[in-house]
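Presented below, as structure tokens, is a lone chain in the form predicted on its own.
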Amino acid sequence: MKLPITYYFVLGMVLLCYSCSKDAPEFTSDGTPYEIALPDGFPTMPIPLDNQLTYERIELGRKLFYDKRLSRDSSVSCASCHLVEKGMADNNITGVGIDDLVGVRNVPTLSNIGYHPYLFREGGNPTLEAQVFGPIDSPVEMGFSVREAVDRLKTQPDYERMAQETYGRSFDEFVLSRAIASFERILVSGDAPYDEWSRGDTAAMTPAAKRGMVLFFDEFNCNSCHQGFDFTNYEVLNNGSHVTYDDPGLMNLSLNPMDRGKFKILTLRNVEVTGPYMHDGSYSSLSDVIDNYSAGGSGHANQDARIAPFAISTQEKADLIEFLHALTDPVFLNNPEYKE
């Protein structure tokens, strides 16, 4: 079953407003403040005043992130689709939810998700807190409702206790969304070989990766979209990956035909382990992705002007892929703090 993206956008906003009712507390210093150890070159992460990070909030969020009771049949958790060893993504073509129902979009990575100005593939959700509600209520993901999930979990003494300790209120939608968002904000990736090279370790990348880096930044203009510390400018655009788009992308929100096929540019961090690629997982390898771009895309009417053909040799493609592999962060993929 496929529902329009506007459904999830409106749902998120309604539930966010509900959970931000006038009885929502302002941030207090209760709990042990948590300071994210940001890698060199990373900007300060924006964090809402009503959801400042504490160890206790993060621990509650981790517990919820791995709790399958958030799904109707208690078979699927957030972590079912966002696997640490897969860069907080998975390797399915598109997401798989309860009853083995197959979604229509590839699961995006959650690495550095706290920096994103908007969420979901078409950028249709405004905050991490609001985003939490979408998968729970999706009939092809968790197949539940947020209210039912809250009613189920608030009967558990540990959740009620942790809610009072972390947010000074009973377990409810506010606590659910803020806690999971708190955990997601600590998912920071910035310790790949490329990062080590950037910090002065000239041996951190292979010669092939260094050649590929030159191609990425100077020859093929990949960084016109995949730029900055997170290798994305977060734009929503049509990258020419398809001749026709069954999923309208941003058009689902704007209703503007000029927005058909527009999706958010994702980070390239850990891209080696997050395939398959594109919004629908239709590209099985990085080689296939590079072939699409070197061919100049599909030529779709809405295709971004930066997608233009370029010549690339077999050796250059291998070097470019080697550089992309140098964005794989072993510290992130093995971080025990992200695990259950």
The other form holds:
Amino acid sequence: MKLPITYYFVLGMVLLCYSCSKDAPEFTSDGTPYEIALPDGFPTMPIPLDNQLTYERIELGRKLFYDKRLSRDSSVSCASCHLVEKGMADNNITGVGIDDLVGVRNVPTLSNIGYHPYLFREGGNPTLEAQVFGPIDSPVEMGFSVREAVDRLKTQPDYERMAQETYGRSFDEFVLSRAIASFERILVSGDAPYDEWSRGDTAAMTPAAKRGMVLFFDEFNCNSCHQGFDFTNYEVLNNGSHVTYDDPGLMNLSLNPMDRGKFKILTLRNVEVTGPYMHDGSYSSLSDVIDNYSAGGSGHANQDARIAPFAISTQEKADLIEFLHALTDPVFLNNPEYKE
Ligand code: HEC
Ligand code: HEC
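Please give the other form, namely the form predicted in complex with ligand HEC, since only the form predicted on its own has been shown so far.
Next comes the full complex, this chain leading.
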């Protein structure tokens, strides 16, 4: 069963309005403040005033992230699709949810997700707090409703206790969404060999990765889009990955045909373990991705002007891939704080 993408958008908007109509109470928690240990060179992460991080909130969020009871038949949790060892993504072409139903989009990594100015691949969802409701209500992901999920969990004494301790109220949508968002904000990736190299450990990257880095930054202009500490400036654009786009991308929001096929520039952190690639998982390898870029993209009418053909030798391609592999962060992929 496949649902039109617009379904998710309309659903998101309905939920969003629903969540804003609730009065946000003042932040009253005597929890233990949590400060994210940001890697050198990472900017401060914006954290909403009404959802400051505490250890207790993160713990509640982690518990919820792994709780399959958030899905109708208690078979799927957030972590069923967002796996730590896969960079908080998975290796399916598109997401596989309840009853093995297959969605239309590839599961993105949640590495550094707390920095994203908007969520989802066309950027239509404004906050991590609002995003939480999307997968619970999606018929092809968790197949439930937020109301029923809350009704189910609030009868559990541990959730009721933790809700009181973290947000000073009974377990409800407010607590559910804010706790999960708090957990997601600690998913910071900045300890890859490339980062160690940036901090002065010249041996952290192999000679091939260093050659690939020069190609990435100076020769092939990849960093005109994949730039900064998170290898994305979060622009939403058409990178010429397809000749025709079944998924309208940003056109879902704007209804403007000029926005067809526009998607958020993806971070390249942990990209080695998050394949297959692009919004629909249609590229099975990094090699295929590079081939399309060197060909100058598909030439789609909406393709961004920064995509231009370039010549690349077999050796250079191997070097570029080696550089992308140097963005694999073993600390992130094995972080016990992210696990159940
Ligand atoms: C069935 C698989 C599946 C489940 C279960 C699931 N997700 Fe996702 N997640 C996806 C897919 C696919 C996308 C991309 C959707 C899109 O962009 O439209 C996504 C996107 C996201 C994003 C936005 C990422 C970005 O780059 O903008 C966040 C955050 C997220 N999920 C968190 C969660 C949380 C929290 C839960 C549990 C409440 C959850 N997911 C459950 C598959 C899943
Ligand atoms: C004009 C901006 C732009 C340029 C230049 C660009 N990219 Fe991308 N890149 C994107 C966008 C947008 C996406 C996401 C497209 C989608 O979701 O379908 C993407 C996706 C990717 C992905 C897939 C990531 C994933 O998790 O699915 C890889 C790998 C990648 N780019 C590598 C590169 C490399 C290597 C270069 C240089 C040769 C490059 N990009 C140049 C915009 C760009």
